[in-house]
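First comes one chain, alone, set out as structure tokens in the form predicted alone.
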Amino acid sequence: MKYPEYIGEIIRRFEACGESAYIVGGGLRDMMLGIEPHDYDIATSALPKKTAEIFSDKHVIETGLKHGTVTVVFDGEPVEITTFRIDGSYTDMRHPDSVSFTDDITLDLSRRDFTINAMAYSPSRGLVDPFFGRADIEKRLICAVGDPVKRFSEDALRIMRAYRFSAQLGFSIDEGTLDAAMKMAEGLALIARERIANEFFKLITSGDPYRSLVMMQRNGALKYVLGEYEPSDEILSQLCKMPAMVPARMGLLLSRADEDTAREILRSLRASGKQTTGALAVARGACLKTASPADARRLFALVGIYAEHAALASELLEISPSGAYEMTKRQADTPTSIRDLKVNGKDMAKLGASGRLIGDTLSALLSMVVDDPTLNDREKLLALAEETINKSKGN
């Protein structure tokens, strides 16, 4: 097992004080898969107050004392440390009604979602694996700890996590776990949309989300993310070919929805402004045929920086011919907006335009330049602008 020195130091401090401590959760799972963890979580027999005392020389943040969690900043890295615990009943299918602490790591692991996340490791005690998570890693299998119906009734978000882990890790889902996910899918209606979105965005930006999305669609879970909108198999199968970014992949995913529906889905998922703007731009551009350099420049004029992703989506949907993406990339530096023109509103005013006519003239000039970039020359544009303004005034 390879982990940072500060993690080893944390465990040694607990053991020096007569407490046990283990690396747990996703960090341990990733270590066993040969993936560098994003972070490390520690579970300990020490109560939160004692944890704070042990690390009194460090910055300690009372992250969630109710659930036994404190965060210790060690060598500049925040590490969540949680006391071994047993969860009470989950009447809201989201949070335990109560939490009690224990000194038994096996009891702590028994409350976790999947076997691959229900292991613990310390250098002195080795691997604790009461639910055979290591074997499931070798079998590349997502399997609930204990009764899957019970696990999903405790927190329905675990259903989304099963599909997400399957997509991210390329694992299959155990048959009993998948059946329970289908039976309990309606519990997703009780989950906060931010939590749904967090899992879904991770899923669709994974290496190959196709299989998980098809399972979600077949098992009735996808409607709790996208509502009544159902993306086609064609779209789902091409998603992995888009850049692994939320705007790009959500744009392709929503490309067959009308704009109001797409906007509402993004709003309901609490997508950020940047994610929403990007996804709508890609969805809009995906429906347009980009078959020439002029088409590519028009696409830039319409959707701005998202033109390349939109062209790729259009190509994947066979609306645009093969090569549309590369062709669009080559047009990235050509004039595609009014600010790229070699003239501006002050120039239009000097030529006699005012009010709305200034904007209309600049827009007309942009259309000409998009069709023929060689026209983006100051003298040429001034001549074209004078002609356009005179026509508008009836001269």
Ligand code: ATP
Second form
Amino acid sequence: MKYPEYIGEIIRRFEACGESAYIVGGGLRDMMLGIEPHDYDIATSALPKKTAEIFSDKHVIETGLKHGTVTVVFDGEPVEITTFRIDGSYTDMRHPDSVSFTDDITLDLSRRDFTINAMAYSPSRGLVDPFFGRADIEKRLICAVGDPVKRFSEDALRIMRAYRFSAQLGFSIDEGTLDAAMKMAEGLALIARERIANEFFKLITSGDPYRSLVMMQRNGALKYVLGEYEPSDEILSQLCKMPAMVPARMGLLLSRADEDTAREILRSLRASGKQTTGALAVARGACLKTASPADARRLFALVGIYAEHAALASELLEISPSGAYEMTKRQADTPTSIRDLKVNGKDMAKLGASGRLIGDTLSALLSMVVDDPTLNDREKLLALAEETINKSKGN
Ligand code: ATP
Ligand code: MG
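Structure of the form predicted together with this ligand (previous: the form predicted alone):
What follows is the whole complex; the chain from before opens it.
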């Protein structure tokens, strides 16, 4: 097992104080898969107060004392250290009523969602794997810890997580676990929207979202994410070809929804302003045929920086001919917004325009320049502007 030096030091410090500590969760799973973990989680028998004492020479953030989590910043890297924990009963189907601490790592592992996420490793004690997570990694299988129906009824977010890990890792979902995910899908209605969105956005930006999305559609989970809107199989199958970013992929996903529906879905998922603007722009442009350089420039004028991804989406949906994406990219530096024009509002005022006529004239000039970029020349534009302004005033 390879891990950074500071992780080894954290575990050694705990052991020197008579406590046990392990690498757990996604970091360990990824290490065993040969993927570089994006972070490491440590579980320990030490109570949070003791953890804070052991690392009093470091920057310690009391992240979630109630849940036993303390963040220690080691060489600039935040490491979450959580006391071994048992979750009490889940009467509301999303949060445990209480959590209690334990010094038994196996009890801590038994509250975790899937066998591949329920292992622990320490250099002195080796791998603790009571639920055979290593075997499931070898079988490439997502399998709930314990009875999947019970586990999904405790916290239905785990259903989303099963589909998300399946997409990210390219693993299958164990038959019993998948069956329970189907039976228990209704529980998703009780889960906070941002938790659902967090898992869903990870799923759609993964390497292989298609299979998971088809399963979610078939098993009744997707409607708890997208409501009544049902993306076609064509859309789902092309998603992996979009850049792995939320605006690009949500844009293609929502491209056959009307704009109000798309906006409402993004709002319900608590998408950020940037994600919303981007996804709506890509969705809008995805429906347009971009077949010529002038079309590509018009697309830039319509959706700005999202034009390239919009063109890619429309090419994937076979609305635009193949090559539309590359062609659109080649138009990226041409003038496509009023800011790119070689004249401005002051010039229009000097020519006698005022109020709305200034903006209207600039828009008219832009549309001429988008059709023919060689018109973006100060002299030519001033002449065209004069003509336009005089005509408007004459009317
Ligand atoms: P990622 O690579 O996305 O961080 P992860 O497995 O580390 O994946 P986290 O959400 O960071 O996922 O959670 C860390 C660990 O906590 C998981 O590996 C799992 O053991 C446990 N866990 C997280 N969420 C749940 C949940 N809803 N129910 C049970 N256990 C959970
Ligand atoms: Mg993690």
